[in-house]
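Below sits a lone chain in structure tokens, taken as the form predicted on its own.
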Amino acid sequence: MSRDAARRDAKPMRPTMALLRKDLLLERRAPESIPAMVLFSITTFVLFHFGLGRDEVDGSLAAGVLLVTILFAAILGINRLFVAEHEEGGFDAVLMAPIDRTALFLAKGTALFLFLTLVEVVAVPAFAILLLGPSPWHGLPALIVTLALVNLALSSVGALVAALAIRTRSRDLIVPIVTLPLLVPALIAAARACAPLLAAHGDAWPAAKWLLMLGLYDLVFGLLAYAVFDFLLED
């Protein structure tokens, strides 16, 4: 049986889970991405707290502060996503192994999603304490759903761009230049969805069209990234 045939016959979830487990163990043993992302987020919120000259923000301004902070914290994680594979020959191992190469994309995307979720568990309460009013939790369930959809967008686009940029000399420059324009539609929808949730007397749920737009973005870009990742890794 040829290598390509063996790769097609291999169960896709087994290599994905093995690669994901490896990434999570590496982050647990030598934390790099999550502490940096948490520190960046909290520091940014502190700067906004004092820089804006206001005790509280709400509505669109609060949504902008939260999403921009999460976005740039995610850029830190995206830059580190494929460093181990690049430095230790992981790309060559995946190319030679009889597995579906998109398992690497799924593992990295899932790892980034989990990293972002853990960061937000710390960052969102810090954001509420530093910048929101006394009762910021009326829209918490909808905010969790919105941030989960944002994390899916960041993870799918981030995993693809990180693989593209890791072999270039200017990785730290390529990642934001390519990632930020691709994420503009998702961030606009997320900002519109979050604004009423973070208003002083806002709605408990945003307009359904913004959540649907986020979901559609995740579906389209996730499938596109999945489809082209194999060819990108080969090149």
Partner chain sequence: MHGKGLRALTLATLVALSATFALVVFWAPNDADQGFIQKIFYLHVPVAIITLIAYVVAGIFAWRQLKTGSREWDLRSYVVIHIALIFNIVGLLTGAIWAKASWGHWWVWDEPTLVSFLIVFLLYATYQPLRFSIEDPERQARYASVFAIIAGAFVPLNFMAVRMATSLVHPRTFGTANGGLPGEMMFVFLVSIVAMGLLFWLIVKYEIAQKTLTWQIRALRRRLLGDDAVAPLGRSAAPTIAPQEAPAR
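Throughout, rigid core stands for the largest set of C-alpha atoms superposing within 1.5 Å between the two forms. Only a predicted model underlies this, so the values are computations on that prediction, with no experimental measurement involved. Numbering follows the first chain given and starts at 1. What changes on going to the form predicted in complex with its partner chain:
Here Pro35 does not count as shifted, since its C-alpha moves by less than 2 Å between the two forms after the core is aligned. With a cut-off of 2 Å and the rigid core superposed, Arg192 has a Cα displacement that falls short of the cut-off between the two forms.
If you fit the rigid core between the two forms, you'll see the Cα of His49 move by 2 angstroms or more.
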Second form
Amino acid sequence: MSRDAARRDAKPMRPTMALLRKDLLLERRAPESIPAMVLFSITTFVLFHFGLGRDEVDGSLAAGVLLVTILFAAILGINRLFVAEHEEGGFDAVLMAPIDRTALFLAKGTALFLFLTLVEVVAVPAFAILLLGPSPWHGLPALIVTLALVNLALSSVGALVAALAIRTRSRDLIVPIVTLPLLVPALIAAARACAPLLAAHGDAWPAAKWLLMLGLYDLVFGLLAYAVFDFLLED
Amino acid sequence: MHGKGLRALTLATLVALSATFALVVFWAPNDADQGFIQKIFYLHVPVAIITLIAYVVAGIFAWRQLKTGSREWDLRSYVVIHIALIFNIVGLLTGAIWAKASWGHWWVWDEPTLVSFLIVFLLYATYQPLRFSIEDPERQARYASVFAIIAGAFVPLNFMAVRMATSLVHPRTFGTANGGLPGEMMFVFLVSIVAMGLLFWLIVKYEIAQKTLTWQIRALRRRLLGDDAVAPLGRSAAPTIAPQEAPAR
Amino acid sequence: MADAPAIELTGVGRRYGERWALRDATVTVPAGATLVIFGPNGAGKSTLLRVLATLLRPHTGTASVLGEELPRREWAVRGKVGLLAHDALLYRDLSARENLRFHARLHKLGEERAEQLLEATRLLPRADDPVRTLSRGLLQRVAVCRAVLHDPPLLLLDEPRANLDPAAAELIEPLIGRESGRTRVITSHDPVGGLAEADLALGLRNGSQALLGPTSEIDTAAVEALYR
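With the form predicted on its own already on screen, would you show the form predicted in complex with its partner chain?
Full assembly next; the chain just shown is listed first.
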């Protein structure tokens, strides 16, 4: 069998599902990332209340508070993403399996995406109750779309940086200092997109260019991360 | 062999730098609004452009490293990023001085070049710590290359995003009131870009030659005195051992 | 395939920075035979195992495993090698059954295989406890199950009988012992037991090959000399 034929034979979907199921099962057995991220988000809202000295925020301030909080919460999840593999050498067992190694990237990215979505399901309502002045309902569909695009950006960059950092000596330092600057373009677009949605009489949909920018970011970094991920695993 | 052509390149760089300096100070017209201090533009903008190009080039070198597995490319990518970081700092400082002179503030958030320059600096400033945290030189080279590729693609994307988010109220380099740079300014500007490019290339070549020489001396000492007589290498962010035969792929 | 050697290494070396963890390893292991590797800690035993497991790429020399050249065709070797490493390579918060089912899915196997192994190693009563609650000996049994789950023709065993009492060792014998019919590479610190179990012996010292030959021609004193 030629190399290409064998490669095609090793479709990434099946192992991706197996790896993803395992990650979700692990998070259910020993919930670590999601509760920590939720708690962190709500605590940060409280901190913003006192730090800003304001009872209510709206518009671009609200967008900034919400998105920066989600970004920082994501850092916690990214830091934990490969810990289960790292402990007890689980990495080796996965690497020796006859699977396309990018399945690991797809599985970890999807897991992070699901974690972030779950966190937001709690954190965004909490934000609306605790801090947001105007009613969130009019911009909700657009907010969901924007946050989904943000989660996509966080999970593709996050899965790559997590894999990059896990076998360095200072994972907990490398993850935030590399991830945060990398996410600036996504934050710019997302914050601009969310600002009118969280304003008192804002539009129900953001300017298309911000969503396009987010989409472009997702596409570029998703594909790039997918292309270079293999190199982080071969020794 | 790495020293080859260094002398000629050094001379060319010196000539180009002197010419730029003379042109900027004595020939280029003073800006009508901003006066003499505007001439820092001839330093700031070329440095900024060279830096951004260098980051992208480093990403391409890094891609070659991953493709060929040859540590030569890692060395090139490392040195280019190293020097680009220094140029980046110079760009930020001159940008701040320019902002102070033109608009009265050390920092302006609505100048997209300057802002994206800061963000790019913050990203590349993590390159050295990342390398430093990986001990195995092979893995260090691979991981650094992955970073350099991602960051290289980040540079234009980031510039786009910042540019989109900035309301353009300040005069832009190529978009002044009378539409574009006057001919004399443009000429001096182009000479300056060439000079900065030469300077960048020269420093890169010097550093590569220096690193290669150090490695060769070390390899010779190990061969002559024995492996144990030479102190072991400490942890380092720089590529530490001589590029050798690429492992078969 | 049957007459081709399972492992053929010529001048294989692997560097870490300037230090050679393994230098000039040249060994041929016929299919179905057992190679035992002796050597003090840090002599390069684990490095050699990891090269054979496709987890490390050799920097020098040529290596072929199960007739496939490494690292060019390493993807063809994966899935045909079972590694019993020092770490259990299991997820601590999952049960033995969940771990095995996960690996079965990665290897495109059915779940019956996991059950069959759990039964063979008498793990069924504890199969649903998280493996972090298992004793070292039980954990090792789960690790053996994981290593042989996909019925690999080549087994790499890093001190397989550490932490096992004699009864447990007997239990896993059909899976990783000679009667399993697999080609085996075993690391050991026990000259007598190691030589008795293997056909070929390789001694490593500071990454270099210090001893090589059929076990019938090597006495325990030569092995013990490696550790001095």
